[in-house]
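The chain below stands alone, shown as structure tokens; this is the form predicted alone.
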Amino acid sequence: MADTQQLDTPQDIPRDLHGLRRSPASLLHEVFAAGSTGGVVELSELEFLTMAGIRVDPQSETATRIASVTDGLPAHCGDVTGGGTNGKPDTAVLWLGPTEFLVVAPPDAHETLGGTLVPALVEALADGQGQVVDLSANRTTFELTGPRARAVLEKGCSLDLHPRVHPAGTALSTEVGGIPVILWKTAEDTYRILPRASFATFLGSWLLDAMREYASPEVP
């Protein structure tokens, strides 16, 4: 029997293998580029962001240790702490429930690329009560940007998306086009939409269809 090489740790994975990965909406990337109308509304996929789900009592010592890794935990519905607001590519934490949070970070924060975010969160749990789960493959992230981005979302989202109600730096669980998502407004005209990976193609196609009218030369 031929000898086989065993990869013992994520750091042993050859970096060139990462080039073989395909994001959940990779087949739509060219269509996204063609369907985006520069300066009006544009759609893209932010590939392979690092994500970690956290469940912890925010009043506990465990939460304090986790907050030291993430630069804080959000306290109220819709809150986002850390980076990520206004397009900054840093680690952010989104409030999903009284004891549930989602950490979102750049791809290189993942341990397979030499990052330490998820292991640091697990270490912060120590013997405390809580849970940290690597969810990087669970969701993808679409970015919808431009002065017509809100109008596109309003075609299939029941939330009040007016800036008085949904300002930049706010993330809420909702549905877009009938698909459950986390809708995160990162800047005045920029939204990140986080669906489950299995819904990526459907939702990406729905967003493109909702954008179609703004490709008309009659639309200012």
The other form holds:
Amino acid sequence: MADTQQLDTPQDIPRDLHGLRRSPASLLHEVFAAGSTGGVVELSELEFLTMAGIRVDPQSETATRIASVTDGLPAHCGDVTGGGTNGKPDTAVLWLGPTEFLVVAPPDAHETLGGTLVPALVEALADGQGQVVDLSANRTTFELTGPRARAVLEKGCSLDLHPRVHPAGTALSTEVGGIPVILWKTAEDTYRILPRASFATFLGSWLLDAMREYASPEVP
Amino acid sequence: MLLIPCPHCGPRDETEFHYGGQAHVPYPGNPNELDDRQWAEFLFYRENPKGAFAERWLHSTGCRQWFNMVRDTATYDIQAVYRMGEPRPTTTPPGGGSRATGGPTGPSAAHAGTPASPEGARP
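Pass me the form predicted in complex with the partner chain as well; I've looked at the form predicted alone already.
So here's everything in the complex, that chain up top.
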């Protein structure tokens, strides 16, 4: 009990908490590096991205205010707005449902690192109907890149990932290897995979296993 | 594995969905007036037809929205997908829909006449 009280007082919290935090797949970083093959397929974890969940009726005035913060809200399944085309290069909004969106931004957009993303969204929401929730710790982000990335994903994802159907700039909520994830194609041959934190170790190991055959030279 | 066409996300694997039982079961207008048997019938008694059946489904791994679907329980043929609150569409599958049932009266005939009460829209 005494310990809890001590930690609750701000002066006892270490100044630099960010040096202490560990990402959900941090135990796998070395095997990710060892299992990646440059120019074929590479896997890494993007740590501590800032994420905010938004629930709002896109037709409402509240949505207009929120859209002015995020530079628009995606309208259809798979759509992503932002992400390189405007002043905030790395802030993107993913469509999760007709009234549900996920904002993904770099780590320093979080207010603990001096960013203003979530407070700005909360301010835009004001007392309108909807919600803005800081979900930065909910999911972690894997980046799978390389010419073989699609082949790796196709082992565990039943969606059609051919570029004709699934072009860059598409984000879909689906399953990879039996794990519910958001699959976001950020560029040609580059995918971001967002599993919930508790699935990170399993999915990371699953992806490594799926990548293994591409590390050896192709047998004709 | 069923390939279910979600009205928001398009065709997805059955594993992304959860089943929600029979659709169009209206909540009683005044639950206090029901006796135990009527209440039990509202809670637990469901149709079990061989043939077209209107069901609720939840796309839990995708858009997390509920929707209705008319599915043939014998052939797994998905005849219609429509949003919550919409009435059940009349589904007469072209080319002999009762090929699997074979009965003289299609089970869906019992449903066809009754106007489905819109549900899903909360008051």
